[in-house]
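Only one chain comes next, encoded as structure tokens, the form predicted alone.
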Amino acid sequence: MLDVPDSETSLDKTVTREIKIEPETVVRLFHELYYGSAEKTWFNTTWLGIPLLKCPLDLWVYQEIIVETRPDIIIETGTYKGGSALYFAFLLDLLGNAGQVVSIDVAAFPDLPNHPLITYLDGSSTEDDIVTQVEALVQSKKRVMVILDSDHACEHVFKEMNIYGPMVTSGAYMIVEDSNVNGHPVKPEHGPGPMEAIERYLKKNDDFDVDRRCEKFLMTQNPKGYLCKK
């Protein structure tokens, strides 16, 4: 419940109200909120000084799935500046997991981490000659992990979940990330988007569930975009 000022004061008085907000618009505020301050907020977050455009919420969520699921290989897809490549692999070191972090981008900042667990693949996440050393390199993996993160585009996205998809492992996820786009709740503007393909993906495909779990945070950027392979 929330006092405002009731249009009806005096000098000396003044009259409130009780306005019940549900907690769905509250959610949806900030969201919006937070995603339309992202100079101060999601674009503005980094790990150990290294740019990664992730909501904080986001990253735990993503701990608590990798230290559930022990992935030996993470296939992430956008490395931008390369922090989220870092943070996956500073996890994998805490787990003692000689597990390996693999980040692709068409166009990936100079100077990205160095860390003995990350390879990095120069490339489009779709292109036959990234995908066959992606292949390669899941080939002998028990436990894979996919985490999509590079154009949001709803028909590039629906690619690599039909490229990468396969890949993933019983019991682990494929993670499509800014599902929030689109008017889910924020940028409307954006058109066919990350939301768009989870859901042409799953109407044609069965063989992930929808972990909604994952939201439980209440704010994800990537909702409807935790993905557990049967």
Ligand SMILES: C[S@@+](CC[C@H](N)C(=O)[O-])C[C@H]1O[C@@H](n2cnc3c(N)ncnc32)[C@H](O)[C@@H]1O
Contents of the next structure:
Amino acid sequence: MLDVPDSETSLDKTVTREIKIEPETVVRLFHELYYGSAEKTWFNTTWLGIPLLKCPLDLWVYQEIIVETRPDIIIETGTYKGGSALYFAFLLDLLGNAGQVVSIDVAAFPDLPNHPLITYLDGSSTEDDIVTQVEALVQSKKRVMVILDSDHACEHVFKEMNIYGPMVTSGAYMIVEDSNVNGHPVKPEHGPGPMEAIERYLKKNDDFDVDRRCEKFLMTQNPKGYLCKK
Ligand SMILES: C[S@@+](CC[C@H](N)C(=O)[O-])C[C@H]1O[C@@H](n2cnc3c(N)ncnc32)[C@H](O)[C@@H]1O
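Please give the corresponding structure for the form predicted in complex with the named molecule, as opposed to the form predicted alone shown earlier.
Now the full complex is given, and it begins with the chain already shown.
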């Protein structure tokens, strides 16, 4: 239960105190707190008991996108322990459509959660055999959504965007995860990553719009990473 102070106490004093701080600074400081206490925050986030590596603010945006766009199939690169695939499967199930989730990982994590809507593929997201399997799965689908959350090196993400971008259907999303690293605004030591891949992709292709409305909760791990297919 929330501990709400009465009007004579500290909250009143806090809100009336003038704070001169730019919104971007607040967002950066929140990122630093969130990443600085990762054991307590994103390494300690679960969906129905299964770990997943996403900020709850982004998970809420995912929910809104999925409800609005009703994908028939969601392709996720980077399964990890299966929590995000399970989250998407439950949302599709709740919507009552016949959607499915295909989640790809190069590492075979044990005890992935079973769900009738989830198919796991073992292998690298960019290897021919995996891509061929995914192409076959999306072929007859009207609404295809893609989430890129595997290797976050720029080269790999750029390659994934070129492979999976064309599979996304008009009005659906390709979400490029973790574009906040390499100093955008966290982990400056990361090196070129998803943000650089997004910028490189958008310079060469005009098939997606960056949907900045998806950054409405201010803190997102995917700045410029919510891409809507034209
Ligand atoms: C950030 S985690 C995925 C988190 C998960 N989507 C979630 O939200 O809980 C990244 C995963 O990508 C996998 N990975 C790394 N390189 C890959 C590749 N080339 N192809 C597919 N998966 C890869 C790793 O094994 C790891 O499990």
